[in-house]
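Next up: just one chain, as structure tokens, the form predicted on its own.
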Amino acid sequence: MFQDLKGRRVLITGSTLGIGLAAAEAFVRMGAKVGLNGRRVPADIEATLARLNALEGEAAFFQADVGTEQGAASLVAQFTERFGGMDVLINNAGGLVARKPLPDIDKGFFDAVMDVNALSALAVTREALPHLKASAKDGQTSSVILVGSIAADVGGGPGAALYGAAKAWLHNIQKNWVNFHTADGIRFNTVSPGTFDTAFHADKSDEVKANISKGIPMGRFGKPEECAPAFLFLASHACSGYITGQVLNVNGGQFMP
């Protein structure tokens, strides 16, 4: 399973931790190129890379902000150079940014979060677009995926309000793509996770945790490795080559619509 990603070409933005990172480390695993992003370089980058490049594939870092028009572009060009190219797209850069309720909510908050979550998706398959196309051919397709939430359908918990609207702009946009860019070979699909074990839950405390997990069906948050077999999925044309326009929740029956 999987084999048609050995040798493709995958961005994942905001990648060098959490499910970006275990999806990016599948990929490699399955042999595909991978281009890791974030707007900082980690300290432990190279020790990643190197963990990384010592798989099937090959994994390089590419730094940009890509919550910015600028960085987008940047980021699009360095992965395109340095791989010849472009076939499967993971936009996973997003965040909470910090909770506020509606009473402190401004526009400069309002456009952090949008910033972050709904401009660099948009911003960073624009640029990507002519790549995808050139990709897509006798028969194979490219791939767009997005990365959604578990609260763009339950709105999000406190002080979140503006982050599961972002996440639902994910939800919702990719319709609009489907229908106007299907001909051009690439299929868009969104993946959902929810309650996961990474940094975005590090500031809950041990009895928070416990109290969430009673609300999962399968009792426990979800590990990042446990998301990222969806996005091997979704990105293969053997496995998904008729699936498009798709929400895919990952979240242990935490949500089910």
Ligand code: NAD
The other form holds:
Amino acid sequence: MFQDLKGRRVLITGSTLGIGLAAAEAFVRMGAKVGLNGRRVPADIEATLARLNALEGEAAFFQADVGTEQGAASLVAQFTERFGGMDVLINNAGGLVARKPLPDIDKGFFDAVMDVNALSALAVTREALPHLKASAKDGQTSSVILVGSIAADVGGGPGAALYGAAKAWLHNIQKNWVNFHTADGIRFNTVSPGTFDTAFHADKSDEVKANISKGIPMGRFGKPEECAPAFLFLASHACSGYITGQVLNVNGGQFMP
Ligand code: NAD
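Switch over from the form predicted on its own to the form predicted in complex with nicotinamide-adenine-dinucleotide, please.
After this comes the whole thing, all chains and molecules, with the earlier chain placed first.
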């Protein structure tokens, strides 16, 4: 499986850690050319690239803040200059920004959460569109994958209302893109993680994590590498060439639509 990912050019936003980095490794193992991205240059980036480049494919890092339109444009320009085009885009950058209850939410916080979760995906996808369109040929589709969240369906935890709403926005906007860009040879799908053991949950005590685990039929948080095959599947034309506009929940049974 996934042999058609060999040599494919895959950009993953927000991929210096967690789910994005695990996905990057899975693509490199399949022989893909992968662009890692972070807002800042991580101290361990050279070691990360050396580890990935010792595998089957190729990895490079591109610094850009995808929560800004300039950052999104710069990222796509850097990536396509290096790899000569783009076949797969994974809009993974996202986060809570902070936890704020309704009385504390103001326009500044609204903008910050929407910028990193919604604008980032919109702006990077817009900039990538001509490249993805050029990539789709001979019946082989290119692929855009959004990273949604269980919060989009259940509303998010304490202080995470805007985050959940921004993720729901992503779950929805791909429907329009499917309606109007399938003719360009591009598929759009969303991977919706449940609760994964990453820096995202660094603010939680072991006790809180144990309580959350009790609500997951599998009884534990997911590991980032357990989310990665969902991205491989939705990126591979051979595996999912007739799948578009869908949300793939990867959540140990925590939410069942
Ligand atoms: P993480 O905090 O470990 O990683 C987030 C990554 O995004 C980091 O590499 C960070 O540098 C990058 N990033 C953040 N803002 C950025 C910006 N403006 N520009 C560029 N890069 C930026 O988080 P994670 O748990 O790996 O989450 C990955 C995605 O999965 C996010 O969209 C998150 O909302 C989503 N998600 C995570 C969980 C979970 O339980 N961990 C659940 C549902 C959805």
